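Presented as structure tokens, the chain that follows is alone, the form predicted on its own.
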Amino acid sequence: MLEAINLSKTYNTAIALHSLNLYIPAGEIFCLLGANGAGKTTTINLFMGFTEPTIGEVLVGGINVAQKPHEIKKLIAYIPENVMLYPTLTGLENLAYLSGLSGTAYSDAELVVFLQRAGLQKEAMKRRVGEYSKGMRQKVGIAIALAKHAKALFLDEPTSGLDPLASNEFSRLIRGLADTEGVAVLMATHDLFRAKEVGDRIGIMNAGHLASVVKAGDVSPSRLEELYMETILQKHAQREAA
């Protein structure tokens, strides 16, 4: 569903991403770990067509993102660190409007079902989003993905600022999207624990390189932390030597 082929991005002389090769099939959650500036957000931006690659290709469902950006928009959904919704509209109204932008029209009853599947309480659906917590706004974001029948979901630091209960619930909802809807998920995060808990595979990025990839089930939390630190320190040592 998601594929990067020899993907690189350079801003002036700064290399943000270097020769990324990545394949994420339908139903898999791939978590990208890395410090700020490692290349995680750049990778997501390239997949979503927010920026064009300097070298290489990005494919969603076999479609080249740079060549057919409008077709890609129909296949993907995005949940950033802070989901941007219209604060004076209700959760139901936000969902109706934002799902309608993709050319779909649903009855209120159908919209309620999407919001319920995303975990939003029924009493909250008709409240203004300006009163929502971060976790509630994210649930509207998940409902938008459901309403679009998105084939791929991109998450950028989605659990930042959430308490453990809300973070756990969000992870459960994302896992459900992958398992029951076959959605391919690419999640950028700093949260090693959450990556281990929800991901199928975990990639560790540093200085624009995908330094290592492991199966989440094959590493303990402590070993994942060790691997992360080893990667960061190795790249730091290489820069110092250069």
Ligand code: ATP
Given for the second form:
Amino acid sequence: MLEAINLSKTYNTAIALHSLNLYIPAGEIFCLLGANGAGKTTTINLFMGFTEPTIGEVLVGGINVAQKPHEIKKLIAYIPENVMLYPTLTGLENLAYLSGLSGTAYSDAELVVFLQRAGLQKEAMKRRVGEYSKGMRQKVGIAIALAKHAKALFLDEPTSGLDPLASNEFSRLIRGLADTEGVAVLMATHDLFRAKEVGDRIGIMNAGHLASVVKAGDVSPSRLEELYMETILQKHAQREAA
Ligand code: ATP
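Which structure goes with the form predicted in complex with this ligand, now that we have seen the form predicted on its own?
In what comes next, the whole complex appears, and the chain from above leads the way.
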């Protein structure tokens, strides 16, 4: 579903992403870990067509993102750390408006079902989003992905600032999207524990390189932490040698 082929991105002279080759099939959750500036957001931005590759190709559902950016937008959904919604509209109104922009007019009853599946309490749906917690706004983000029937979902530090209960619930919802809807998920996070909980595979980035990829089920939390630290320390060693 998601494919990066020899993908590189350079800003002026700085290499933000170096020769990434990655395939994420439908129904897989791939978590990207890495220190600040490692290239996680750049990778997501390239997949979403927010920025163009310097070298290489990005494909979503076999479609080249740079060649057909409008077609790609119909297939993908994005949940950043802070989901941007209209604060004076209710959750229901936001979903009606934003799913309408994607070309589908749903009835209120259908919208309520999407919001329910995303875990939003019924009483909250008719409250203004300006009164919502971060976790509730993210649930509206999930409902938008459901209403769009998105084939791929991009998450950039989605659990940052969520309490453990909300973070856990969020992870379950994402797992559900992958399992029941076959959505391919690419999630950038600093939360090693969450990556191991929700991810099928975990990639660790170091200075623009995807330095290692492991199956979440194959590593213990402590081994994952070790691997992460080894990768980051490698970066410091490289810097000092330069
Ligand atoms: P964080 O965990 O802090 O979000 P990240 O892993 O997402 O970091 P990126 O945001 O992808 O890292 O940044 C990778 C590198 O590319 C960094 O050195 C960053 O300064 C650089 N970079 C990213 N966007 C731009 C831009 N628009 N212009 C110039 N440099 C950029």
